[in-house]
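Just one chain follows, in the form predicted on its own, and it is written as structure tokens.
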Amino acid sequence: MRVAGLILSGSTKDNLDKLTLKRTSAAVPVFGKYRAIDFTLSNMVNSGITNVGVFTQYNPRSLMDHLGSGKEWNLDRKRGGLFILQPFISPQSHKMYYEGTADALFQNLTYLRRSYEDFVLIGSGDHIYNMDFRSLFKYHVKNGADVTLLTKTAEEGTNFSQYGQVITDENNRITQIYEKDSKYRSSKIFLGVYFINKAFLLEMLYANVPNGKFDLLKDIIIPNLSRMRVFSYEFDGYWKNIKKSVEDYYNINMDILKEEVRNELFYLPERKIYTKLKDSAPPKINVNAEVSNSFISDGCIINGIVRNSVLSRDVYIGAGSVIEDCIILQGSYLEEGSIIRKTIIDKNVRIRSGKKLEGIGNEINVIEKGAVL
């Protein structure tokens, strides 16, 4: 299938707090040694994507650091490859930054110009999912649609003021979206994905963003749903959205101890989730530690009491140091007799002898990147 890739890295508006005060959400770490990007953009290279464009703009360079060439997912190519597009000045275009997602769109015109796919898949990078983007594909066409937009039935318990609720006829033609409307709506709910012919979406463009329509959704396709054939493509499997809450960056990480989480996003056949690689060596669990239903990434050193946590790599763990329910980033050294529980400790942290950490009821403690306590 002829598709160009684009992946929205995030913006300020996030709820992750100190997670993202040096990093974009696209960057943030999951599940010990990915990141959140990894999946969006392991999702479109298994689809046969080969073309993929990132949009970075707040704190890129973690980001970039971790991207590279594209190595890690084939796409240090001739033709095609990964592209990091960027704001920037120009005699057409005083902008320092990108007011919405149509106007980053807008503002790479010259890349969407030159790419020889006539479709454009557009995703976010702080999306946890393992898809196949090639059954969208077939449904697009099939319909003869010009936009298609991923869409799940929310789970019990969503905040739907934190994302489109959508309305469809019998054929699943998109009739109405409530864009973040704190009203209930609907159960489906959209996840951020577009499908879109691409001639129709550089149209779309040029009419809409020099007239002060920045945003794609709300100010593009939802006045205009009468006129264009948008459909909802339904997808059933495990979808996580990281950037809404503390809570649920954390709760999502938890979900790599379930069997059945696991399987679904790293065991499916032919659909590998790629990530940075790095030189560590395997864990090492000493005679006198203890480790239950816990991730353990290559490189950590385990001399304590571990359970129901997640560690990143090069996480140490000194003696009679306790960790429960916990998610511990990369780099992270807990000198001995530690006692954490409930927090979440971000990269390159020293904790010192002794120190006792604990969240409180619900709430979780959250330690910024390089902090010493």
Second form
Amino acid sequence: MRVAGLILSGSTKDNLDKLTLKRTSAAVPVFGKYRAIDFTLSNMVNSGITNVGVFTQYNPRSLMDHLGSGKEWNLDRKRGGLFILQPFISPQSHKMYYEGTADALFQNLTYLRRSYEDFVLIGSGDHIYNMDFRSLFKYHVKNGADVTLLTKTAEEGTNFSQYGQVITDENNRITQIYEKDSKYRSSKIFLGVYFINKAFLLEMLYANVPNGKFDLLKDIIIPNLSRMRVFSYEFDGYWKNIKKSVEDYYNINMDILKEEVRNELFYLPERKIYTKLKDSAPPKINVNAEVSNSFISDGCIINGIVRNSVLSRDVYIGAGSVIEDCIILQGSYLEEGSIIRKTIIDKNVRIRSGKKLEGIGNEINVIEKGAVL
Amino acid sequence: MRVLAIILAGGQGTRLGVITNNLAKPAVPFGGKYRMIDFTLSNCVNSNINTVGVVTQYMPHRLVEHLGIGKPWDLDIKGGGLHILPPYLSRSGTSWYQGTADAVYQNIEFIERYKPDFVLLLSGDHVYKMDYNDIIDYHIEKDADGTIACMEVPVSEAHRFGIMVTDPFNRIIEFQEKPKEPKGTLASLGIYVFKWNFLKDALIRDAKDNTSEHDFGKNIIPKSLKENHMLYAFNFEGYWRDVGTIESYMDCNLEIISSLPPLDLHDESWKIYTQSEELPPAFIAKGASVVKSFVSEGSEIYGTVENSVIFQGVTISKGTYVKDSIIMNNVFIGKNSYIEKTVIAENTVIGDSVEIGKGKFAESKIDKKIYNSDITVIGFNSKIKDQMIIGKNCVIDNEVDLKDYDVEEIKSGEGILK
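Could you please show the structure of the form predicted in complex with the partner chain, as a counterpart to the form predicted on its own just displayed?
Shown next: the complete complex, the earlier chain at its head.
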């Protein structure tokens, strides 16, 4: 089946505080050596998609640096491959940004028209899951659907006002979607992944975007549910959206300390998660160090105590330091005797010796990239 | 000035026992995620030498797979890059490489294509960091025909090396290949720089000489000295190891993981590049204990690890204790086992309640030349059944299956060879 992949890489509308001051949410580091976009990108590639467009507009530098030519995902190809789709000025439009999902697609119609694929899978760069989309493709075709939306039964404690709640009939055809409604309507939530017939999508875009309908879900799909064949495809694996809050970001990272989450995300031989590889030496745990219940990336040197934490590449932990319930991103250097609890330390931070940092109660500290404390 | 590097990677490495039965020595895993040849290759690219020929012969599959098109070393480039040079047949009747000199001789045509001024001749199985520009600059300064990197070795070790005698200006006046009675302690490191014109001429003449063994140490170097050519010794003062025996393999690995390693793999300014695998970071579980060790990505540690190198994708289950050992890629070790002073090769499965490396040293009944330390070696893809007891200085062959056991215990110095 010929499917083109499209990934939305985040906007100013995220809740990640200092973590997205200098990067878009798709480029947020996660689980030590990955960036959020690695999951959707790898899922697409593992599902046989070889033509992927990534929409960027907000703080794209670190994302572009990460993606490069697409080599790490086997997307450095002659046919298809990786395309970065940035907003641009042209004689027709001086608008240097995308107003919404549909507008982003509309501004890149040439790319869509030129790709030879018949279907389009639209995903988001800040979702963490490992999924083979191929059964979704089959399901879509079998239903003769115009659009298939990926859905999931919400977990306990889900804040429904942050999701679209989906009502379906007995055939799983979607009859109603309550987008970001604080009232409980249905336990089925929309995961932000669309599968659409390309010809149908192009038609919808031409008909709606010039009339100011810029959002694919709100302005185009929801108002036309009765006229379109929109189906829901249920995903029952691990799925998280990283940009909802700093607390969610923290909890998702900590989830990797659970065996079942590690197994589902990383140990399926057919569905590996690819990322930009670096050549750091294996982690070194020295004499007098103590590491427990932690995820440790290449290049780390540990001389202190590390508990319940996720360490990115090239992190240095000085002797006598105690690191508990922390997420420490790449290249950060913690001198001797630092005591850090429940804290997210962004990249290249230097913590002076003897420094004590603790989140108060349930609060999570975030230390900005490059800070020296 | 154009420099081309030739890496001799055909070595059989017989003294590594079962480890090199199915594997060229340069492809032997080292240091948690590397293979031996990564050091020489990374030295080349870190020295800005981007045209590299790798001469292969013995068991090249894994090596060639590792090298690929040279991508991890940025050697997938136009106008140079990485070239694999296997022996080949042609109308003029070339064949298996007869010796190190013959291996280069048979590739003269390849070298000529790049019209180098200098050829750097290297080995694929040494562990060291070296900026080759230093030796090349020295070679140019001396206007030498050939320059050999060397270092002082203990008298007791001298018989294993090519030993040089030099004049006060470092010009080599005598060269002894693996001498029984060494005249000095200045040992060749197997790193040579030659003027290409000089080397080509020497190789062509050597090829025509029926009495020659076509070896650099045995033939080319002594003959050049006899003919009064200008050969110089370049003193290397850094860390350099020829990992030739099981004992030195173990020692060198453990040296590199020490707190203040003589060769620092975490040094950002001289990275060692390798074919990295797509694996998540290492997981160290609650209740696990890891001290003085490397634990590579994709590994999961539930037990205790001490003074050991754990390669990628290794699982060490609960209650298991691993000490002073090298555990290569994708090894699975079951529960409540005890492993001491053991090298476990890739893809091996060790059962529950297994004990390896216990007891007292005993001389090997298998091959005293290869297995002569208290280190036990478990081969590739083997299985060790539950409750098995294996002593010191034992060897389990590659591909040993559960049905190959007829004993419950393998005493020190014994083993299973298929």
